[in-house]
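Just one chain is shown here, as structure tokens, and it is the form predicted on its own.
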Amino acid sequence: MELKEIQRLEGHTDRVWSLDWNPATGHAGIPLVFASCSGDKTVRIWEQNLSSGLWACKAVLEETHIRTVRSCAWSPSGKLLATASFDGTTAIWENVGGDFECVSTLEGHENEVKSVCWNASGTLLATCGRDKSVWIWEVLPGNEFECVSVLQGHAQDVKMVKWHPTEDILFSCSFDNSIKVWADEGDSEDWGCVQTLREPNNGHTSTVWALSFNASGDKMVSCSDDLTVKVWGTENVGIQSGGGFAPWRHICTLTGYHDRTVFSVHWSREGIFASGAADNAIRLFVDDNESQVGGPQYKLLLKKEQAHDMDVNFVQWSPGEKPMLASASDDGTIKVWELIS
């Protein structure tokens, strides 16, 4: 196998914090799609040329953030794009026939806005932050957002939030070293921690910074700045809309692959992870069908030494028939890869 370079992507003067694949392009000729977001204060949207492949900048969205743009999540329509800054807000951007407006500002967060995520139905969007805060906001209508649950809960900066890929129960990680599920309660409407995962039960020991889950999601991947990949799974996927919340997990830990901090990871749908870090590396884990018992259940499938001249701080798998892989970097680039046997 081979993760070979299609093309390096130069237009952001700062460091790449982070990209998002647009859901509704890669299938049935519309051609590929994703959003980058820097330290520039800016966010790229990227297309793929359908005849030759190569990609080219298509819009660049600026004069709305005042600070870094930290993270960017389209909707799972493709038709909203959400970007989270660290000047406090989160901003909702509409493609309006290949021109992209600024429909909605949400504001709240004390300070940085360190990620944002919508649910599978993008009936609920999720936003975290410096000040500790994990915001939950109804889309209503009219591209109004409002607020229904401010969770508090975690000790420190929070840094990425996540939905669940089939359920509404929504995960954070944070640099108090925990995992934090959040679910609404039923009856009151209310939202609250579920679960914590952390030391002692074979949590991570420093900052997480990123987690990610498999297709089925019935299983997650999480990974932090104690050099560690942390695989965890859940049973019974399907009942836990119908009230009972099945825990997770600990199934294994990669340790030994990356010697500096992982500050992401991604599960593509053919069961392939990815990591990302500040040694400039990538690296892809795959099932290991003959794990000996107790020992990891995943198995290093490669490892792609200086991807990038600095920190890798973002990987995703894009969707579609064929998968390839974008990273994004403190070196001011973005690279498309493709995986080939």
The other form holds:
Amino acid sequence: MELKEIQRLEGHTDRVWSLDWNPATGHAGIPLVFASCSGDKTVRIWEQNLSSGLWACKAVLEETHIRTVRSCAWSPSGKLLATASFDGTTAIWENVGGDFECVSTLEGHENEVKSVCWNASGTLLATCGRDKSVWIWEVLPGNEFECVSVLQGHAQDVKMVKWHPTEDILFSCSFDNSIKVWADEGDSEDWGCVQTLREPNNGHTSTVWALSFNASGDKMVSCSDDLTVKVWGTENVGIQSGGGFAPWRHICTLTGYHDRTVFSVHWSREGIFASGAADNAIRLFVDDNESQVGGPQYKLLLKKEQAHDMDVNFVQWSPGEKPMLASASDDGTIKVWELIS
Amino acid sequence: MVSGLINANPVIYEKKERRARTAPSTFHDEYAVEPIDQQEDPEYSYSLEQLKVVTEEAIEVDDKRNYVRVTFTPTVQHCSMVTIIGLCIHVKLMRSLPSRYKVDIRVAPGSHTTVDEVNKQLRDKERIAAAMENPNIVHLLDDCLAPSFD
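Switch from the form predicted on its own, shown above, to the form predicted in complex with the partner chain and output its structure.
Whole complex next, starting from this chain.
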């Protein structure tokens, strides 16, 4: 198996922190699209040409954020793009006949916003930041957004928020080394922390940078400054019928594969998860069917050294029939890869 | 700003004579020291070298693996400027070394009351990036770094 570089995309004038594939593209003749965000304070929209297969920058979203744009996320319908910035705001953009317009600005965080994520149905948005809080916003008609909860609990800077792929359960990870699970426990939209995955229960021993779910939502992978990647699982996704939340438990820790901070992990629909790390490499891991019972259940499929010239900040598998991998780096470039045998 | 000095009686060491050299294509320990030892300590106008906050011995360079590690020692255990010093060293090295270099900066074990906390912050490039967008911090860093550019 080989990770083959399809294209190297230049354009951003500072490090590229993150990107997000538009989930409504890549099928039925709709060309694949993704957005990227950077220390250059802009967001770029990239589209694949259907005949040549090559990527080009279709739009640059600028003059809105006044500091680094750290994270971007398309709504499930692909119609809206949320961008989170060190300037403390989250902007919502709409594609109006090829031009992207900022239709709303979410304020509230006290300082840098670090991550933004939509839930599966597109009815809720979550953000988090250095002020240690996680905010949940309700999506209302007319591009209105209302904050429904400000969740305190993390002891430090919150690096990423991610909704479960099917349930309205929110996960966050932090500089405080923990992963927190947040759920709405009653009818009154009373959001609270239902579980914390921390060091004593096989949790990470340094900053947790990212997490990702498998397609069925019963497994989660997390990555950290502690140089490990951990896999977690749950028996029953979501709230069980009798009430109460089914806890997540540690399945295995992948140690010795990374020798510098792991910034990003993403699980593909085919069951392969990719990692992006501070050693400029991309690694792919897969289920190890031959493992002994009780032993590690995941193995390294391949390591792409020098995938970029500098740290790999973000990796994400594409939607669509033939999954590709996109990576974003401190070197200011984005690369699109194909996994071939 | 601070009303009293954190360390009113620092020990001052002799500056080492450095021979002039042309910019090398490979790097050794001395070259990594040169850009940072002339940095000014944020509290006084002595350099980090004169205060023995940074010494040649505390710098590891591996040119083949593109790796530099700097271990620095604040003059007192409770130094509140420790993160700023670390940030200064980081910024100076980023501006002086090729982008292929991985730079690790840490406080010498046992030399400060909050070594682990400080080291964790200095390892967090996202927090460093955010700090570098703060004009107040940038001004302070530029003041500390100015003598090192002569």
